[in-house]
Structure formats: structure tokens, C-alpha cells
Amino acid sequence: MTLQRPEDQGDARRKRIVDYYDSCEIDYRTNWHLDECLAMHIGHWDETTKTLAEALVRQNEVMRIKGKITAADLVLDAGCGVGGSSIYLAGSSGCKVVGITLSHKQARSARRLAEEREVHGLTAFQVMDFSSTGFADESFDVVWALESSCYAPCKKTFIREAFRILKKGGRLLVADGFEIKASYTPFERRIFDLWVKKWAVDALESLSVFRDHLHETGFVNIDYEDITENVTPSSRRLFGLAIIAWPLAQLAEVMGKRSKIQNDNLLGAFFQYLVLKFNLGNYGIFYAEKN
């Protein structure tokens, strides 16, 4: 038996994430208004939103307000995708944003989109691991992680890196899914795994453990807002899309028109709704400050 070195395991993990997003970008483009909203997140539904496109933009707005982001801030968009949140923040707040992603394809797309939307002077995009950035201590006013911290193999390592690169008084914003039960039956764990692993995530963090990591690292004024109710309409929409598309998607895979990664993405879309439906996990926003 050949054992993988830790660095080899890390390379394999990063490749899985990059392959997932690069392969499944077509699904986000077709079904999730990617070209319009540049969003690869679930969205936030409330009294101000009537359409998916509005909910996708609203998620950025809700986090911007919670993070008290202004033109004076330098923001790290940790796991920036195609740059949607970075471009939104630069355009809405006038702040400077550095977006980092593991995907060279996403970084190129983000640069192009920022130029098209005339915020390239306020944004920069790099290929980089957000758990080990190489940025100097106390470089940023805000670290923003919208549905990206889940990809950290060790969430505490990500939190420590965010703390290190934040200035005193800096803010950390994390919007993501979390485990909420002390233990899961094998059936419940199977449902969870059929969601997260199909989306190239090793595992979600426990809500209580993530909060403990923040405390232990030194963050203060920690707040968690459960917005599961606000993301459920999008979750239900993904569930419906998966059911409708699955028969044709299987046929397309047999014909060589879709990949296994793309169809695994559909399976994940099916099971993510069951996690919320059966109250196995929730979705929320953490806010924390560096003292």
C-alpha cells in the first residue's frame, strides 16, 4: 500500500475543488444567473426580494451591511469564485478588494468581469490558498468568506490565518452551512455526505466548534445569525432542478455530453435540501472582530 504524503493529499484536495468549480461553471451559468449576478452562492430571500437574481445580490448586501464595510476598507474575498462579491463590494462601497481562489480559470474570469464592470482599479485577483496566504500580518480590514470556509480542510487553520492578516479592529465575515447535532445516525451522515462530498467539500464544521475556534483564536464580539429560513427558497429550487434535470443529465453523461463531476453536482443539489428539511444542519453568518 502506498501512503500519500500530507502535501500530496493537499494537492489532491485542491484539485478536487478546482475541478468541481471549473467543470460545474456551466450549470451555474445555465441555472443560477452566473453571467448576470456573478454569484456561486445560495442567496438571501426576504421582503425585499422577489426573484432569484435579487436574492443572490441581496446576500452580498446583507453581509456588507453586517460587516460595516466602507470605502476606507481593504477587503480580502477569501474564495472569490469568479469575483462576484469582490465586484459588488467595489461597486457598492468603493472599497478595495483582493479576491483569492484556487482556480486559475476563475481568477482570469474575475479580472475580465471586473474590467467589464469598470471596477478593475479597485480589485485584484490571485490564485492562492486562503488558509496559507502569504500576506503580511495585519494587512486587511475585512476577511470575507461567502460559502468558502467549508472548503478548508481545517477550519481552525483558516480562522487563525484570517486573524493573523486582519488589522486590529478588523472584521471576519463567514456565511456558510454548519452541522448542528452532537451526533448523527449512519443514515443522517450518509445524507450529509451525499451533499457535501458531491460538492468537493470534505465536511462541514459543527456550529458550536466553529464558534469555539473563533473564541480560542482571539476574536471578540462574535455573533451568529441563523438565516436558514432565508436560504430555504433557493435550497428548494436547487432540489427541484435536480429532480427535473436528473434523467436527461444521466443520458447526457452516457453520451459523453456531461461529466460525472457535473452530475455529482446535481446529486449534491438534491441532498442539500434534505439536510435542511430534516433539520440536520443550518446556514448562517458569523461576524467577529479582532481586538
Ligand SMILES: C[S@@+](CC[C@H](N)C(=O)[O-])C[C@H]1O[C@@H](n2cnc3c(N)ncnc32)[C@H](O)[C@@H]1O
Contents of the next structure:
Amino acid sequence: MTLQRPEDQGDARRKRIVDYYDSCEIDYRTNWHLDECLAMHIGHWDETTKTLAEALVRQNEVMRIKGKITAADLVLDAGCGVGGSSIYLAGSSGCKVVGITLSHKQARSARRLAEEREVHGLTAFQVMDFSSTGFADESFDVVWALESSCYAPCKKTFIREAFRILKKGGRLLVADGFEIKASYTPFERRIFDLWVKKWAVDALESLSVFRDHLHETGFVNIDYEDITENVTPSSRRLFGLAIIAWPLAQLAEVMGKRSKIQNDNLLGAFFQYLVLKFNLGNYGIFYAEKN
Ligand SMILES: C[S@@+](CC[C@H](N)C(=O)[O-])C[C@H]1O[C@@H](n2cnc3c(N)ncnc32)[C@H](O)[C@@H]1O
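Switching forms now, from the form predicted on its own to the form predicted together with the ligand, please provide the structure.
Whole complex next, starting from this chain.
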């Protein structure tokens, strides 16, 4: 038996995440307006939104307002995807943004898209792990993690790194899914896993444990807003898309036109809705400040 060293496990995990995103970008392009909205997040629906495209942009707006982001801020977009939030923030607030992702492909796309949308003077994109960034202490005014902290194998390590690189008075914004039950039956755990693992996430953090980590790390003015209702329309839409696409996607896999990772992405899209529907988890935004 050969034992895997921790650093190799980390490499394997990072590779799984990159493989998932690089392979499934086509699904985000086909079903989630990727070229138009540049968003790899779920979308926030409220009285101001009528379409998915509007909900995807609205999610950036809701977080920008919550984080009180202005032109004076330097923001770290931790887990930036193809740079959508970075480009949105630079364009709407005039702030400077550094976006980091594990995927070289995403970083290249983000640079190109920032240039096309004429915010390249305010943005920079790098391949870097948000749990161990290499940025100097107290570099950023805001750390923004939109559906990315879930990928951290240890959420506390991610939170500590965010705390270290934030300036005093800096703000952390985290939008993500969380576990909410004290314990899960094996059946409920299976449903959860069939969602998160198919999307290359090891496990979601419990909401109360995440809050405790923020306290223990030294964050203050911690606030959590449950926006499960606002994301449910997108969640339901994903569920419907997965059901409709499944038979053809299976055929495409047999014909070598779609990969297992891509079809697992559809399975994840099916099960994520069941997690919300049966109240196994919720979705919300954490806001916290560094004193
Ligand atoms: C669901 S996507 C969200 C992308 C973006 N925030 C958005 O809203 O469009 C998750 C992103 O987190 C990134 N990610 C996952 N683990 C990471 C890590 N350890 N360091 C940096 N980025 C990471 C992935 O590469 C991907 O870009």
C-alpha cells in the first residue's frame, strides 16, 4: 500500500477542481449565459429581477452593496471563475480587483474578458490558492468569495488566510451553501454528497461552525443573511435542466461526445435542488470585519 503525502492529496484535489471547471465550462456557456454574464454562481432573484441574466448580475450587486465597496477599495476576488465579479466590481465601483483561481484557463479568459470590457487597468488575474496566497499581510480592503470557499478543504484555513491578508477595517464577504442540521441520516448524507462531490467539493461547512471559525479567527460584526429563497428559482431551473438534458447527455457520453465529469455535473445539478427542497442545507451571505 502506498500512502499519499498531504501535499499530493492537495494537488489531486486542486486537479479535480480544475478538471471540473475546465470540462464543464461548456455547460455554463450553454445553460448559464456564461459569455454574457461571466457568472459561475447561482443568481439572486428578487423584485428587481425577471430573468436569469438579471439574477446573475444582481448577486454581484447585492454583495457589493453589503460590502460597501467603493473606488477606494482593493478587492481580492478569491475563486474568481472567468472574472465576472471582478469585472463587475471594477466597472460599477471603479475599485481595483485581483482575481485568483486554480484554473489557468479561467485566468486567461478573465484577462481577455477584462480587456474586452475595458477594465483591464483596474483588474489583475492570477493562478493562486486562496488558502495560501503568498500576498503580504494586510494587503486588501475586501476579500470576496462567491461560491468558492466551499472548495477549501479546511474552511478555517481559508478564513485565517483571508484575515491575514485583510487590512484593519477590511471586510470579508462569503456567499455559499452550508449544512444546517446537527446530524444527517445516511440517506440525507448521500443526497448531499451526490450534489457536492459531483461538483468537485469535498463537503460544505456547517453554518454554525463557519460562524464559530470567523469568531475564533478574530472577525467582528459578523452577520449572516439567509438568501435561500432568493436562490431557489435558479436552483429549480438547474434541476429542470438536469432532468431534460439527462437522456441526451447519457447518449452523448456513450458516443464519446460528453465526458463523465460533464454528466456528473448534471447529476449535481439534480441533487442540489433536493438539498434545498428538503431543508438539508441553506444558502447565504456572511459579512465580517477585521478590527
Ligand atoms: C463556483 S466557481 C465561482 C466563480 C466566481 N466566484 C463566480 O461567481 O463566477 C468556484 C471558483 O473557485 C475557484 N477555486 C476553488 N478552489 C480554489 C482555491 N483553493 N483557490 C483559488 N480558487 C479556487 C475555482 O477555480 C472557481 O473559479
